[in-house]
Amino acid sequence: MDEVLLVNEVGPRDGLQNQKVLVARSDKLRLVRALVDAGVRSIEATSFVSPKAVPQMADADELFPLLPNAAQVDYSALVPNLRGLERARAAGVREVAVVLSATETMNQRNINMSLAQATAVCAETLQGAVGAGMRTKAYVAVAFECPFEGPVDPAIVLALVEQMVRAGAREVVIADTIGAADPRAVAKLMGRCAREWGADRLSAHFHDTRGFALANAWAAMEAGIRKFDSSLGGMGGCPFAPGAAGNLATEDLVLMATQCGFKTGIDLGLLRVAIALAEDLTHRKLGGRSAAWLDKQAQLQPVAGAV
């Protein structure tokens, strides 16, 4: 097998957004540089949201123009509305993402909008981005279960995906925002989406609240999905979703993909260097489920090759 698995590193945005330690802009750039050095070529770098709502992202306007290797790395940014889109354009962003929660209550609690209002804002923002010549993606959040309403009807998710595609989303990311999905549910939903819109238009975003993130990623891979969000060291979680633990760890995803014959272009040894830096910057221990094994392998064979 020589298939490519695309890893979209979300640590600099989703990973940092709710950390208690405020990370300086210069340190964020160091972290991004370490990821690029490890071979990561798709990175969600920041979000152009209200600084009051997410203080960690308050430097988005100044950060984005300074990102390294812009010609070789696909950098994206989250934008909540047209105002955020204009800020992103001014900062030189070429790919933007909108986030639409699949339930009424999640939208009300998160952005104080109804589902219908949030859908309209996301569609308007996507259309604006397309008109500006930008690449576009749309997240459908809490696609499996909502912390307020419980399990989500797959028919609702499918309808929202269709609306985002019609609005101009080049890519749609199905997100298990609180880590409540299981592999069977993932296989069913991702399979239905892939049959409807094609697997190459889809991506997946998993959290590891119940320890299922890697198994869910495999279920999505079995459904044909070849692009995934992940965060170095499993860092992150949603500040607006109670119970949302850390993301699928990039090192776990890369290790599994490599062992199963997929190519990611990411050097696990250098990725561990980036994780160590993230630990220093956030003042907390990080690491996915493979961390102990990777550390042991590093002691036996210090130099890792690209995988």
Given for the second form:
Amino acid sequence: MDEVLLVNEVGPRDGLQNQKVLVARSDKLRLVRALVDAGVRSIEATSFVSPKAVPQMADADELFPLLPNAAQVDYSALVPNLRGLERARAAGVREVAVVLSATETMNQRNINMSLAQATAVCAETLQGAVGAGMRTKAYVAVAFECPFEGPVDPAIVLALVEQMVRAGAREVVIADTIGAADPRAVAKLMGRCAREWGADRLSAHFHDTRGFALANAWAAMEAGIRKFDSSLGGMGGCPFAPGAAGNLATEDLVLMATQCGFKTGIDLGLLRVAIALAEDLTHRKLGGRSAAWLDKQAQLQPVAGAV
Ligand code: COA
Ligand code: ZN
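Any chance you could show the form predicted together with coenzyme A after that form predicted alone?
Full complex below, order starting with the chain above.
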């Protein structure tokens, strides 16, 4: 089998936005370069949000035009509204993502809008992006459980996905923002979404709060999903969602997918180099579930690219 699994690296956005240390633009570029060197070809690089809401992303306008290997890498950016879209367009962004949370309270906390307002703003932003010839993605956040309102009815998620698709989202990312989903819930929801809109149109975004991220990714793979968000070293969280721990670690996803016969194009040895850099930049120990095993393999074969 050499089926492709597409890894969309979200460390530079979802990972960094939550870090206390402000990372310099030149260091962000070094991190992205290290990811590209490791073979990553799809990266959510930044967000064009209010700098007051997320100070770490305040340099998006200057950062984006400097991203390396722009012809070979699919870079995307998150935009919360038309203002963000305009900034992204001016910076040369070719793919934007909007974020719609599935509950009232989460939209309030994240973007200061009601669910209805957020749905309308996401729809107008998507339409604007399509009009500007950009590729489009919509996140449905807290798709399984909301930190404020509890479990989310799958019927609500399905309805929001439909509205985003109608508004022009080429892809919809089902996001377990606080890492509360379990494999059975994932199989059910992703299965229903895949039957409704086709697996090609969908992607999944998991957090590892309860240690289920990899199991959830496998459940989504069984439902036919072949595109996943993940973050190097599991770096991440959400500043607006209490309890959201790190993301599904890219190295865990790549290791599992590769061992199961999928191709990701990502070299784990070189990915470890990028993770070490991210640790330096954030002053934190990073690493997914496979960290100890990968370290051991690297000691046995201390050649970059060998693991
Ligand atoms: N980029 C930069 N600045 C923006 C902006 C954008 N996309 N959208 C709004 N602003 C500015 C406004 O100009 C205003 O500036 P001022 O205070 O200097 O006048 C300020 O932000 C507030 O704007 P307002 O329209 O009143 O929005 P708000 O305060 O209700 O904030 C968002 C709404 C969406 C802009 C803000 O909540 C946000 O950026 N959230 C992003 C959250 C996020 O990134 N979450 C993680 C990803 S899931
Ligand atoms: Zn996330």
